[in-house]
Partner chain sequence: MQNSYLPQKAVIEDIIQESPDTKTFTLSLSGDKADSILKYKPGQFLMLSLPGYGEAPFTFASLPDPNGGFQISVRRIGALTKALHTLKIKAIVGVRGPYGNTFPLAKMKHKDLLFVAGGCGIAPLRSLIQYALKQRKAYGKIEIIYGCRTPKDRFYKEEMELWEKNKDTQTHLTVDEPDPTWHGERGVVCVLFPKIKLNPKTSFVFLCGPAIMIKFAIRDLLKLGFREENIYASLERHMQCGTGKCGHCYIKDKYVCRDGPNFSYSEMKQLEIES
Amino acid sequence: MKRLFIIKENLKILVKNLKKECDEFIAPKREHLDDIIFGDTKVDGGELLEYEGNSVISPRAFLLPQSEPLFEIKSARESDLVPIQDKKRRIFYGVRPCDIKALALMRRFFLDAVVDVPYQEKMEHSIFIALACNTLCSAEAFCCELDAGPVAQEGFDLQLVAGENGFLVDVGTKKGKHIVEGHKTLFTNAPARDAKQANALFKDMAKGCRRIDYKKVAQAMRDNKVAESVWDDIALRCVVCSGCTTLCPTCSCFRVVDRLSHGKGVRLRYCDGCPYAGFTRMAGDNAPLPLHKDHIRRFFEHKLNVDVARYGAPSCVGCARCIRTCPGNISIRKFIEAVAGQTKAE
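Could you produce the structure of the sequence above as one chain, in the form predicted on its own?
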């Protein structure tokens, strides 16, 4: 479809109409100390149609929550398990391009080889409306260096690009096309002037952006060329606060536990994290990686090496949430730059 346009007043009408078509309307809003968070605004309202910066926590929290029930255990002895289904219709509005790319990466992990049914159900019943960035969300962000901003390339159903008089609209999927066709009177063809201004803005944002050669970084890590002193320094800074793994939009580690009482109960999925000492602990309390520096190293290896080999791209989208939250001032961006610089020097 051609690029479309929607004025701000019509966007308000569209949002109002979409709320009637879903069970949860997940959108950015301001809470607490003026933080931007994603929450269900279907009933309470308060959604931000446009905003600067990014949310504290990504939409991942709704698709892979900190804990979620997977099965009801009718009888542990007879292995009688009944799946707990989640078929809520969710519309995610105002999702930044970095988080849209993160969702695409998460799809690969949960749906490509072995299908994770609970995650699949959530994705099938969800619609994602992206909101392109007009400015970098923070000084630490490096989304453009990883092709994760300022506009989303794929993974969205609709994408909004804010302009002076309204929003340019890109249609990414059949779901997005269905929304447009169901609300035709709210959209017009995109004015050439607005499209030109948007393109000029994005070009200006991309100035000075140095694309990261993540394949070279991954190769350096694979060849064990990262100095031990680097891992030692990161280990000294890391206090295992779990901020990085909690806020990262692509962290996918989890564990499954059964909570039983008299042979009945529930099977739960809990988000886990590779920096934790007990993450790979085996029966008999044996820990394959006993050193703390090896635990935090797993986080970097997963993002920048393992997933490059597995999926052809790193599972870091440059949102910088981990950098901003880290009390030890650990920066994955500085790590990447250091390894890339070391590779060039060689």
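Same protein, different condition: the form predicted on its own was shown, now please give the form predicted together with its partner chain.
Just this one chain is shown here; partners and other molecules are left out.
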């Protein structure tokens, strides 16, 4: 991978130019409550070229929104249905490596077997510019244990690594290369000193990082070695607020509903959450999983067991958003550590 360099002044120019080349420039900005969230800054500006920590909500919200139309219902009576195409060119700027990894996991899922066309369309026309982390965003974050930070390995078109006088630039894909070639004069070759400094920083950040054998964790879950009392405790503390599934950058479950007015409208999909009792309930109130602990268990099973069986790796990126938001103080990290500790003891 070729490493380039861009000084801060040139990055401002690049962003200004890129805004002209897209329909939405989705970047981190400060909201009125001082939180960092992603939003379209193409017209209003306000994007942060650098920032501490991570956004409250991951950029997932722009690819799998809380609700999105699947098609238009021109006439409910005649079943006249018209596809809705989303060909907006989106540039995502400043996405943290954990969220870059989450997007890659979600892309793999949505494009696997039967392709999810609404998602694919959005991905095709999107460009992702990652921004590596210089500090750990919170005490709960454990991205480095999941190879999801502090620097992204793949899944980005361009990656910026902040240095003293500017940013190191990693080119990840053809789309990234195309940006660099289109704005050649803004980039120089990476100074050896900055590259060295960055590598030393990442090494330092990864120092305290424990290596967890996720295949063993998955196997323990598959073998039902997690004590029932653990699931009982989690169920007791889960108040079904769905904060975890709402903020998780890899959660993708959805429900489909129709919204009609005078016989016309849309079919929507909106984000759903496995902790809800209705998630697995069928018509006639037939529920294969009647207990609350079975519902919340699905969250852990899906990420740490099922996806390891399906794809060979867990679908958790260690961003810790679920941990920080949980009113019951349920921690997926503590859960992993407990199961990993248990397998080690064996």
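Throughout, rigid core stands for the largest set of C-alpha atoms superposing within 1.5 Å between the two forms. Just so you know, these numbers come straight off a predicted model, no measurement behind them. Numbering follows the first chain given and starts at 1.
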| item | value |
| --- | --- |
| Threshold 2 Å Cα movement between the two forms at residue 154, rigid core reference | no |
| Cα displacement of residue 182 between the two forms reaching 2 Å, rigid core superposed | no |
